[in-house]
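Taking the form predicted on its own, here's one chain by itself in structure tokens.
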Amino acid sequence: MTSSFRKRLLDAATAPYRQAGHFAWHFARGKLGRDPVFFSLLADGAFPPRARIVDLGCGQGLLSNWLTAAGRLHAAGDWPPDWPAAPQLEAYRGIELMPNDVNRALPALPPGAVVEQGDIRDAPLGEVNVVVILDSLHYIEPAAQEAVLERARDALAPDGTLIMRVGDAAAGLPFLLCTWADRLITSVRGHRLGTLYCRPAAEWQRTLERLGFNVRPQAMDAGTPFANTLLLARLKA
């Protein structure tokens, strides 16, 4: 993957930010641009061909326009030869508590998605083939966290993915810095945090797998101080 490459992905997620005004733009070019799950997921084939996903704790919706971005570039045979084809989004909901996040991410969203306000605990989750939750199981108490995860694996079809990052509280300092962040990022963002509800990695693997899923651990820190993993979750057949 070129750097001009990059640039025109980064580019044309972003843009519509612009219309949901200037903080709305800044975070989504900084999140996007830096943290590397986005151009992970892509390169790594994370989503099947034709995509209805469910993003749980999702913001600003970003996922949704950086999804529609690399479909575009796509479609337009602007993509790195050594990449899987990007995912086509046949629908996108995203859930999210907090009512700014949810103004901020209203404007901007491609046709066809929503995003809602809403408690991940509770919010129905439909029938969908990708199921994601990056970086807010956390938030809520392990019974809660139980509970979503169940819901989860219901609301997806057969050979469903479930697409989660956490961070490994088995990890010391990193880790650490992880939660630092969080509340600093959470501050910016006009949130406040309570008691977080964190896990290390090798145990969230192990719930999924009691709960039906093939899973693959993959470190997500690359250019960070942090200590996140990702874990790529398939329903078994």
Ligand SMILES: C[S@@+](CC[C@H](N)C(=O)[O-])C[C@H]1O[C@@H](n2cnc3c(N)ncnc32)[C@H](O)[C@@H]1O
Contents of the next structure:
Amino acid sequence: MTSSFRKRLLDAATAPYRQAGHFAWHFARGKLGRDPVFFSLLADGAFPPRARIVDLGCGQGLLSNWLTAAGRLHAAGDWPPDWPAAPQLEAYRGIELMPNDVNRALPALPPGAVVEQGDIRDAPLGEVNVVVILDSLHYIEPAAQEAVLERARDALAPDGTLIMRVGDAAAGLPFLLCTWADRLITSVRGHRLGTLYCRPAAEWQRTLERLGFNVRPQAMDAGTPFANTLLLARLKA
Ligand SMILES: C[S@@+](CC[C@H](N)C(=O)[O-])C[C@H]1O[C@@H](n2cnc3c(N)ncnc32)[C@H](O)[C@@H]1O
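Could you give the coordinates for the form predicted in complex with the named molecule, as opposed to the form predicted on its own above?
Up next: the whole complex, starting with the chain shown before.
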């Protein structure tokens, strides 16, 4: 991937946030540009060719614009030759607790995408082939985490994919840095952070396997001081 492609994708994915205000646009630039997970999901072909997504704890819905921009660049032939084809975003529904984030998401959403204010502990998840949970499950209590994961599995079509990122509570100082950064970013976004319910990445993996997923863990913190793990989980046939 060249740096000019990187910039074109970032520009296309963040342009819609100009309509959502200064903060939303800068936040989108910072997060999509610096967090390795967004480029990696495309480079690794994490999504099925036609993705119907529910995004739990979606923040300002960055993933919807990221995949829409990727689809446009791919259709225009502007795509790294060593990457799999960009997924086609057939449906995107984000669920987000904080009204501030929902309000930043709404003016920027691509056609057909939806972001709803709700609590992932009880919001209906619908029927999808991808459930995304990026950095949002550790905000809720362990029993609720288990219940969300069970409902995520039940929402998935056969062969469905769960894409989940977690801080690895077994990682020592880099994990502590994750939690400090979480507190800082949460307060910059205008919220207060309560208790966090983190676990070692290996424990998350075991939980998903028990629920019927094949899991591929991948370090997802390149270029950052943090200890984040991406768990790419596919429902066993
Ligand atoms: C660290 S942010 C990640 C946002 C988004 N997944 C991303 O990668 O850009 C975690 C998000 O989860 C949301 N969240 C936390 N608890 C939630 C709940 N119970 N229901 C819905 N959203 C929740 C937070 O408000 C926050 O926007």
